[in-house]
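One chain is shown next in structure tokens, namely the form predicted alone.
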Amino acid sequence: MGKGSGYGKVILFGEHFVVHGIPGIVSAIDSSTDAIVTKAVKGQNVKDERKTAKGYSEEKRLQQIESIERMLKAMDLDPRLPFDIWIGGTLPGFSGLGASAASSVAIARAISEELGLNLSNEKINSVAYEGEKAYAGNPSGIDNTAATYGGVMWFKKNPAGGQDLVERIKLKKPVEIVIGSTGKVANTKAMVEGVAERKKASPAKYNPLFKQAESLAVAGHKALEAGDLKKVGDLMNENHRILQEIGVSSKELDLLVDIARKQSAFGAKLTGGGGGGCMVALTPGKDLQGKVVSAFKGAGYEYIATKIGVVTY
């Protein structure tokens, strides 16, 4: 029996833009997906017991099968190798939390342990990246990197396919956040492809927005290291506006962002692929976090009260 875990994540700056080589900032959260893998006689039998948004498991089922096959190939194993795979943990299956990447990392670690492969974190990360291609088509790598290593990171994809730039960002202490879920399952692959198509069709509109996104990420990096959380929140608000302009927000996401800001959240924005899924509010301190939680609860939305800057593997 092999066991493994992978962190969930929120993107503070740069989703969608990171796919195109613009830097972004990601933080793992203190919720994880766990996996248990045992060798089987026949077939790959997946039992997914995560709490999920309605329709999430069904929507992702074929992608999950492809993901496991891709990861086995990346481990130089037969993609039809029979396993019993259990998936659970504290991270719910909500779009935008890196749930697919967390499960890929957890399964890769569990397979490694079950077969005695002793794969390094670096190898686990690259295997999970291959698994992510089933869910995102052209993933940036930011989700699986956060799921593998935890912590807060500055991330820049190498468009040429070489080594990505990954640097740790040290927070003075973990910071409370609230994640709000729209309850809608998002198709990450379709959202990523849509942005790429619109960017190609309208470079005069999109190129300046991508430059703005890069400037926000750079400023966010400085503000996080300085502990200027008010500034971080302002920059997150601006990042959400740009994400609206590139067409990846939704009325539900905008509503949750508005609710959080009205409760004095320092900043709020969608996180992940958009088009549904989740948003994140920066809510330093238990009192502010509690206010936003109460507002989400009162409006009938599911939420996660958690922290960024958590421990790392």
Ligand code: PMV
Contents of the next structure:
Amino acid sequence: MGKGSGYGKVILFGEHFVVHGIPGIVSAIDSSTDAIVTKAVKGQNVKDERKTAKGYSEEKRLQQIESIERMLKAMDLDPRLPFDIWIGGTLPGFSGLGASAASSVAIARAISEELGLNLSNEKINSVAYEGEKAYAGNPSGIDNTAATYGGVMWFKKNPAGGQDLVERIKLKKPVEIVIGSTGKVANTKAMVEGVAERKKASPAKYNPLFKQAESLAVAGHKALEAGDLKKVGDLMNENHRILQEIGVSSKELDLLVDIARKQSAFGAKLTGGGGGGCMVALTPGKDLQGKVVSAFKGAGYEYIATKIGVVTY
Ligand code: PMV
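To test you: the structure above is the form predicted alone. What is the structure of the form predicted together with the named molecule?
Following is the full complex, with the preceding chain placed first.
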């Protein structure tokens, strides 16, 4: 029996833009997906016991099968190698929190342990990136990097396919956030493809937005390291606006963002692929975090109250 885990994440700056080589900022959260893998006689039997948004497992089932095959290939193994795979853990299967990447990292680690492969974190990360392709089509790699290493990171994809730029960001101290879930399952692959198509069709509109996304990430990096959380919040609000402009927000995401801002969250934006899924509000201090939690509860939405900057290796 082999065991493994991978962390969930929130993207603070740059989702979607990061797929196209613009830098992004991600923080792991202290919820993980866990996997247990045991060699079997026949078939790949997946028992998925994660708490999920309604319809999440059904929507992702085929992608999950493809993902496991891709990962086995990336480990130079037979893609049909029979295994019993259990998936669970504290990270809910809500779209936008990197649940697919967390499960890929967890499964890759569990297979490595079960077969005694002793794979390094670097190898686990690259195997999980292969697995992510089944869910995201052309992923940036930001999710599997956060799921593998934890912490807060500056991430810039190398569009030529070489080494990505990954740097740790040190926060002065962990900061409270509230993640709000629309309860809607989103298809990351379709969202990523949609942005790429619209960008190609309307470069005059999209190119300046991509430039703005880059400036926001650079300014966000500085503000995070300086502990200027008001500034971080303002920049997150700006980031939400350009995500709306590239067509990845939704009515429910905008509503949750509004609710959080009305409670004086420092900033709020959708996080991850959008089109449903989750948003994140920056709520330094227990009191502010509690106010946003109560407002989400009152409006009937599920939430996770946690911190950025806690999981570091
Ligand atoms: O929705 P999630 O948790 O799969 O996050 C997707 C993040 C994107 O930037 C939209 C895609 C990517 O690969 O970076």
